[in-house]
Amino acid sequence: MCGIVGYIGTQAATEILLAGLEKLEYRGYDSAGIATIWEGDVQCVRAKGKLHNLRSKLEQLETPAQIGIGHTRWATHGKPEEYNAHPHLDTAMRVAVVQNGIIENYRELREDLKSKGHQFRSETDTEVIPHLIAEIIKKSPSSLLDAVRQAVSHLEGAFALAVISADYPDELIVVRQQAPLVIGFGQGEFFCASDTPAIVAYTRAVLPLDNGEIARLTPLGVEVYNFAGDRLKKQPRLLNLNPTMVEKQGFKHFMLKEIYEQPGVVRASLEAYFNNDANAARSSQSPINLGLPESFYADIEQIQIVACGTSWHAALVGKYLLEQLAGISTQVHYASEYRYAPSPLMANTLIIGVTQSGETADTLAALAMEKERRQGKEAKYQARLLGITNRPESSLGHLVPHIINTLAGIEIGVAATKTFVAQLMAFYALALDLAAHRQSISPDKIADIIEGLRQIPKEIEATLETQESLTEQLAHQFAETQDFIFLGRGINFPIALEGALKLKEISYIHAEGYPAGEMKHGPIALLDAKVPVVAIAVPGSVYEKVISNAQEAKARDSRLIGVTPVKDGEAGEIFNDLLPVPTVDELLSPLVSVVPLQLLAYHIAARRGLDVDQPRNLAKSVTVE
């Protein structure tokens, strides 16, 4: 889950790795660290921290470099100290090697390694690899390239590297094997990255490695290879990417940026999924077009969803959509849990990843389980997948044959927000797609739905106008509280989860969320004046179950403050404070509840002085088990 930059070329290296390191501390903060190669040595520093304190040790250190890589780190193996940062060198001090990812088999390399004289100055697993390129350039100094390529050959996990050498200063060697890295080209010079909002403001051209690839990057250009060594032949690509959309334009946070970015990710998946020809919504077709084949809709009997995170809470809603809507039993699984316990082989099961990054470690390899599991059964047992993700390049694209692009954008905060709204409108349109094949609901009723869905962008919008300040005003008066619980039900029970997941992740308040109901059934133990109760009531199939609820929770003295667009009658009377939304179905109203607990999260989080865009020990991709 760390980020790694690189950089080749001929203007200073330095300020350059830094820049990247700035676009890429979502992916971890615990230290930072760059190495350059000036007048035959590498020259490395590094810092325990934020890249801020990096940055000061650097000021005191100026190099014209042209060639160096950079680290931030999420601390795996070993503490965040700054004799654990990345970048690690060998004995001798002539390799540095940045690491994203996991050496499974360190330990043993390192015994190895230590009985040929190494001396090991950390605790990570990373710094294995320079002491073991170094060994192999001491036996058959052929290249750096070609030693890098043997070392690899001797590790077993998942990993992106990058390798300079001081007796190779005009190689940058960068290797990917299950954990991303993108090339970028530019003019006589060169950069890699774990990901494109690194480098994006030096170049459009990238060509993201696959995995088993290695490249050199020199002056004079790139190239690739297989780790047999053979040449590969790639062709890079343009992002489609304004560099500023990775700048906070005005908000002090992303996250609060991010927020108010949901009404045109809304949009954007509104243009997307689904035909604006009003007619052809109340036909017979299908009005919406998610990119499927045809043959993909076939008898479907089941669907199994594997996620993490706030990815798991979308897909909560999306089971509640799949089988209210098109009338598919749906079961999700925690990926991390699913990958040691699957759930028996089923026929004609579509299995559906969803990942942000689309590069989530477990769901990532649940999917590859699943996969493999079924190859070579007869057809209806056939893996069909599926993957709901931000990043359509990602290793999940590679993985599966079908992808649903969720159109967020480039999302910097830690704790997403507007990549969790988009995964929900990839749900209604499969959800919708699904019924459309299978006449499982009426075209009428879709069309009336997907009606509904349009006017969802200006509730939204509506609500961060009204919602900003209740919510900053409201916080003041939690910042010493140690516990929060929020309640739902129906299709507001993932809402709740996420709700007390946020505020678990910026503020470090304890919150958990229940369905509503069952509170009676142990947690109202919990209940007292210090543990206040958010309350999801829309009007609906649930609203008076949650209202019940809700006065149970008062009768023990807890403040309550409901999510609701009823401002009068039982539910003014009940409520300490209201965080009032607009109404709308109950069946889209996910979409609206969801943005005041995102408000009050932050505005908590903010008011208690914390870093809300780098929560403590979180990064944005988890790219390890």
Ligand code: M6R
Second form
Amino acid sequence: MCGIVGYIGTQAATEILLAGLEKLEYRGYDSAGIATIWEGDVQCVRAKGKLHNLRSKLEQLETPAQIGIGHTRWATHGKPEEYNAHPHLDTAMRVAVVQNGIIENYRELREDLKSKGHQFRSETDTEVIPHLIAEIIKKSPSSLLDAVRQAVSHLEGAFALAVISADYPDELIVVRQQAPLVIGFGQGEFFCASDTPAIVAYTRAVLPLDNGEIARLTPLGVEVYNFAGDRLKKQPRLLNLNPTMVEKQGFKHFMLKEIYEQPGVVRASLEAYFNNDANAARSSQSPINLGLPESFYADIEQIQIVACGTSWHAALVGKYLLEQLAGISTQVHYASEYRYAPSPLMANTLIIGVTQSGETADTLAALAMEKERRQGKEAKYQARLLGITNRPESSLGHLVPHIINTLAGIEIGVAATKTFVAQLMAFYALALDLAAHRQSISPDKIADIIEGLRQIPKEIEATLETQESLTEQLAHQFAETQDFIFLGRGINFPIALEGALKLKEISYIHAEGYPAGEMKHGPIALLDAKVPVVAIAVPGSVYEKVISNAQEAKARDSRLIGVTPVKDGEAGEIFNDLLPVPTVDELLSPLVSVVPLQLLAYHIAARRGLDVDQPRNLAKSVTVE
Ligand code: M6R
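Moving from the form predicted on its own to the form predicted in complex with the ligand:
Below: every chain and molecule of the assembly, starting with the one above.
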């Protein structure tokens, strides 16, 4: 978790660091701080809470320093207080460090450094690093690069670092070890950051460091080394991202903008994954191109999926598709659980990790564990790993041999919306591709489903058009509600879970999603007139069942909100409020039924005056286990 930035060059660093941190606030916003070097000293300013607090403090301290590092924090070790905010300094306040990740062996290091006279000022794991570097410099002051490299050899955990020192005022050292870090190349100026949006306003030439790499940035250039000290030859590449992609573009919040970008995300996925030729779609070859080698498809007997949060919900829809279309038995696991209780080792198993950020520590750890336990086993037990991610250049991209790149574009709102729809599109493509290879359903059926998918962008557009004011009106009525229940069945059960998660995350209202048929086995006891029930009732195999389950809720006085295309008959009678969605094939319905739930959560949170894009206690990517 956390975001780090760094700058060295010819401009005043402070504003560049602040602007970069603003773009990284999605990674954490418990506190923020920057350190620069000016007139032979480290100047460090930190503030509890969001970046604007730091900005106000900095107004009294204008410095033209041309080197600096910055940090925005999601608290792990130590409370979100100013004394725990980064940058952290050594006792003599000559070395400043920002870190993203966790130093697992910080206790031993801290005790050792204390015994050598180092004075600690925070409760964090990070603070050991500047003390350790200072201790190494004290013994052999050869170079800051070397001191950081030696310090890193004592650290256990996953981390990215940026380090400056008043005694080496012309260098900025950065390190990557299992936490993201990119270097940006300008003209006589260089940048580093946890993520590209922080630097895209200044340069599009970037070099993502790999694990086990350390770099020295000076006004003259960038040198990259491995941890053994060997110089590496690395070239920057050009980013396909422009600064406007990380702006709100007239929307009040990023989340709303991202909800509205969903038709475009589906279009981009259709374009990238599916063959445009209608005749080819009805041929016996797969009309889907995911860039996977032929060997990938051979002998898959079962699938295990690991994911967290919204990605886990997408994986549940994926399970439905993989089982119903491709006929492959599929299990979906919380990555955080799977790592410590994996399924028995089975042959010919495809393991899929789903993570929009590609940096979720739980998901990466589960995949790494699976890879490790299959190493050295006979061929049929070897790991076959596939990642589904919105950030193919992420740590996930380094860990697995095959990636399906979801095409959502960068998502800034902490609550995932368009990346969820992009993950669903990846699962439709994968399930249909496997179905085509295994001939588990006919080419005509595959072609019909693809044709249905092609209609989805305009169906989402229609949904957005009708839902915007309806959900806003409902939000007005439910802004003070304390509990919500979301019901769905079959392929829409995960959508009920996702609707509940969206509401919890950004409005702080207690919400639960249930498979509608499960209510009567316990949760129905929660219902009364104060607990509204949102039921997803789309025509298809479970429509009548959902309506009956909704009736059961109504009989307990719950106010019923129906996400349904059906306006008359029983549905018209029982629902107190309707959030109409267009009629689409049940199999494709999650792509539209999720939209009103996203909007409902958004409008309730906005109505409650909450920080929609940066909800309390959360961060966009959770890089700690
Ligand atoms: O980056 P990932 O998809 O791995 O993230 C997983 C979860 O942390 C994430 O989906 C989280 O639940 C979001 N806040 C959902 O809105």
